[in-house]
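Just one chain follows, in the form predicted alone, and it is written as structure tokens.
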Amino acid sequence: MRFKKRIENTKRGYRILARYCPGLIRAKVLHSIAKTLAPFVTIWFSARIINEISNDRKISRLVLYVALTIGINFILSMVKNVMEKKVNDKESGMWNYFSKVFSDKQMEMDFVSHEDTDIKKQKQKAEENLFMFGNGLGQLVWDTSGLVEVFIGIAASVALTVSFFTSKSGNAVLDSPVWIGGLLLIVILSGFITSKLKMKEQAVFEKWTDSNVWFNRAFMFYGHELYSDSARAKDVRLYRQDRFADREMQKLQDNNEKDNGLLRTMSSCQSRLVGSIVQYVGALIKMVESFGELSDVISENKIYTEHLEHLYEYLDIPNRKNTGSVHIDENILKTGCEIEFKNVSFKYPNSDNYVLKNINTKLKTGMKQAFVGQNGAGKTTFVKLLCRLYDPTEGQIFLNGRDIREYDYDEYLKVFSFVFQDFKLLAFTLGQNIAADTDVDAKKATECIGKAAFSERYAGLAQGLDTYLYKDVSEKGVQISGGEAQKIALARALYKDSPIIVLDEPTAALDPIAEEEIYGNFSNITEDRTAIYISHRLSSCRFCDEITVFDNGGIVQKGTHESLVKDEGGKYAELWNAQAKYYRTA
């Protein structure tokens, strides 16, 4: 890599830190200048103290240096210890912060590409780079300090060194340019070894990581993802799975032990290097040591600016979705909105198979439209077109006829409020997770607990909508069922008061009674808005003014449940007997 874009990278590196990790570079700076600045101040006013012993010897002069060497120092001191805990304080929250670097890019990014078989690659071996090794963002903090210090170092050896090299002494050997030469050959010398140790270095570890994509994907998961998932915990517990893990755990270890031990003797290597410069060239030990510590970071550099350029390759991967820019007339949200599936057709990245095919259906304002199917025929990728999470490979989706490509991406999602299968609510309080916000408004948010048949486990709650959901961030946050998460979700969907409300089995932890009061209270808690079920229950789908069914990536049939079951010879009927034969008496 050109040194000039080893430059840019650690400047956008540096960057990013300064916005995840505001305040960790100042600090750090701040104490490697107060660290490498002491010894200097002591040297300088040393020889200062020496040489007024030396000649007039005068105390008041005495007395300042000594105060000045005294004072200067604690100043340091002080600035070092201080800026020192700072950086602890920084550097201990960093790799949340670092997390989050992934997280943002995760919510920009077209959310097609999250389906990529290569870029999910790509973000796996960023985040294994970052999160295992330290390598690139973690590697450019725990260098700034050698950074600084070099830098600070050379700069005061050589003012302090400059008139040695400069004057005349009378002496043939000290004034002969050939031992600074000699010394300077050293340095040189120095730098050479470390920078091939380095990149001996870190080619052993690119083929290692290169070739166990494997290992680092089980390292992660047996070693961290299967204990801190609490959604394991019973199995784990309950199947010893644990013990299965440290097994696997200790294969991993035992079947590259010959490269890690390759790397302790490389780090080895290096750290007698730098004694054997100390031990030959004491005389100018400090500018010796700056000189060498400065091929060390040039060489450090080199490594994590080449890692920082796999991280950025996974940022910048550009969105291709088209956000919009039509701005939805307010009425539209009070007065209804109309959606049209025109001749769409939809396939995954890296695919040659439909998922859907040539899809042409209506939601017409006010309209309870539920659709059914097999699994895998198509039902969910719809929605996830409807909302805009992917668009369609072929075709167009029309919103009161403008296709919704046009409209600004974040008014569009206005339109929807949605309850999906695989929903997920937050540690925060009850209320903030129905209104998806800090701020509540308590009495709509009771109403639409009220809806979602939450009330009675609500009203026991002793500190209301101000109750935190799980443990993760309050002793006093309550567990909650997967049925009681469910009515939860859907109070949040309510909460949202959009035209259409979209919901992906809203009912599929909820015990038979819980789920005949949500059907049964269904008009009320839906009003005059549209409204879209996904079910696989074909007796929740009676209450729906049309159903659709879905069948291999197309829609095979449309119609009321009365009408759908008389067609015997239809795809609805075939479902509705498969599932109505476990409720019927012998």
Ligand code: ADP
Second form
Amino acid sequence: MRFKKRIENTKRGYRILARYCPGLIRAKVLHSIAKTLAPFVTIWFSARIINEISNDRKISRLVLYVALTIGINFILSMVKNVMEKKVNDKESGMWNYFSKVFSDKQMEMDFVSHEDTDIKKQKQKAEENLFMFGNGLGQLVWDTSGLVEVFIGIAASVALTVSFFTSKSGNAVLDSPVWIGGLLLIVILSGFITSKLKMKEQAVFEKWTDSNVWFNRAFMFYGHELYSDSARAKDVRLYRQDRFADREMQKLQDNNEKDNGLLRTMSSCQSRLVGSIVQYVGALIKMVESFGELSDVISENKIYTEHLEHLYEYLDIPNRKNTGSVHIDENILKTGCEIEFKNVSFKYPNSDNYVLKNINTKLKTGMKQAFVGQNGAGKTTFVKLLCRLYDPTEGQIFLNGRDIREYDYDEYLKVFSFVFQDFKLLAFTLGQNIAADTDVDAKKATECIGKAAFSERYAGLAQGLDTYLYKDVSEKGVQISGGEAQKIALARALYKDSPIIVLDEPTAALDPIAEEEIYGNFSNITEDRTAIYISHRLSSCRFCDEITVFDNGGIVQKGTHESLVKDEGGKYAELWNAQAKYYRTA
Ligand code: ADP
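Output block for the form predicted in complex with ligand ADP, input the form predicted alone:
Full complex below, order starting with the chain above.
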């Protein structure tokens, strides 16, 4: 890596540390300055004191030098101790802050990136490097002391020993250029060898971490999932897959230990060599030691800047959803929204199959649309594209005539309320769940509870909107059934003043009576909003103005229930008859 790039990576690392672990680096730098300067202060004042004793012998000056030596050393030692404590406190907590670096990235990342196996691997590698070995950010923190100590050490020792090289000692050996040249050669050689060894270690390490990622994954699979997954239990026993798994695990373990052993041997060789060189050079002269350490600091820097590069690659994965900046008109609820899909086709990442093919459709303001079709026809995928969990592979989606990618993503999301099949309620109060906020408009919340047909159960809750759901945070929390949860999720969607409401299988957990109670009144509860209603039960789609029939990734029919049922060769009639038959025989 080029020197300039290394400096950039180091600087960016310090910016990340300043943001996530404020004060840590400042404390480390102050600690190292105090620690490194102390011996030089003593050396410098000792020389003054010896001079004073051998020349003028002025008591007042002698006392001043002694007092300054003690005083400055005292202050430096205080700074060192206070900072040491601060560094220890902050360093012990820094791993939590490092986790925050990853969780922040997770939160801002596109949904699609979460499912991308390459990105998952990249994240795992960056996390393992950091949390298992301290590579990158961890090393940067630890090596900061070395960095500061070397630079202060060099500056101070150059200042103190410059006279050794410039003034003549009178000793023929010490004054000879061979001696001085020899010293410099040792410094350069020690730097060169250290740096080469570290590079080699880095290469072995890279190989080892790479195989270790797979090792851990494979280990989890063979050693844990294979046995704990009850769905697999039958096959594992019938085919004695456990024996095969044991052999595979042993093979993985052997390979892993081989690389690990090589790494340990290299590290110990290197520290013996560096130790003896540094010790030998250090015994000769302080400056040589500082230069030796400089080469160490530089080669460490080479290593952690490489590791930081992996972290940055992950942190720099672009967030496409954040690219738009057009604001959504605040009056959109009143003015309405029209959605249009134009020639939209879509493949999931890492898949070659189109799950939506050339979709062209318009959702007009205020319309109640039902999407029907067999499992896997593409209905949910359509909705995922609409809310930009994914972007179309081909074609465009428009909101009021503008490509949805141009809008500010957070504002765009405000246009929608969703009730997904796998919706989640949280262990907050009922009111907070409905408002998705700590501030709850009680009147509005109870209205939505009414529309979602939850009033009866609600009347029985002594704490009303302040009732905690589930028992995670409050002993008095109430357990709710799947059907009740679905009603609360619908109330939450209605509470949000969004012009489009999307309900994906909202009736799955409801009994037919509750379903009729809510959706018989569908137009009223959704008011002027545009509504998309996905359901397997065709009988509950009759409430909608228009039914769109998906089949095999395409839209094959559109119309009202009455018109579609009459089209006897059509998909809708086929589905309708199949379901009617099912109801008759059930
Ligand atoms: P529907 O909602 O009509 O049941 P979906 O939109 O959920 O259909 O699924 C359409 C197709 O896309 C199916 O073949 C499904 O297997 C596939 N699919 C859904 N999610 C993913 C995913 N995350 N990755 C790859 N394929 C997916």
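Numbering follows the first chain given and starts at 1. Keep in mind that what you see is a predicted model, and the values were worked out from it rather than measured. The term rigid core refers to the maximal set of C-alpha atoms that superpose within 1.5 Å between the two forms.
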| item | value |
| --- | --- |
| Core-superposed C-alpha of residue 556 shifting 2 Å or more between the two forms | no |
| Post core alignment: residue 392 C-alpha displaced by 2 Å or more between the two forms | no |
| CA of residue 144, rigid core aligned, shift of 2 Å or more between the two forms | yes |
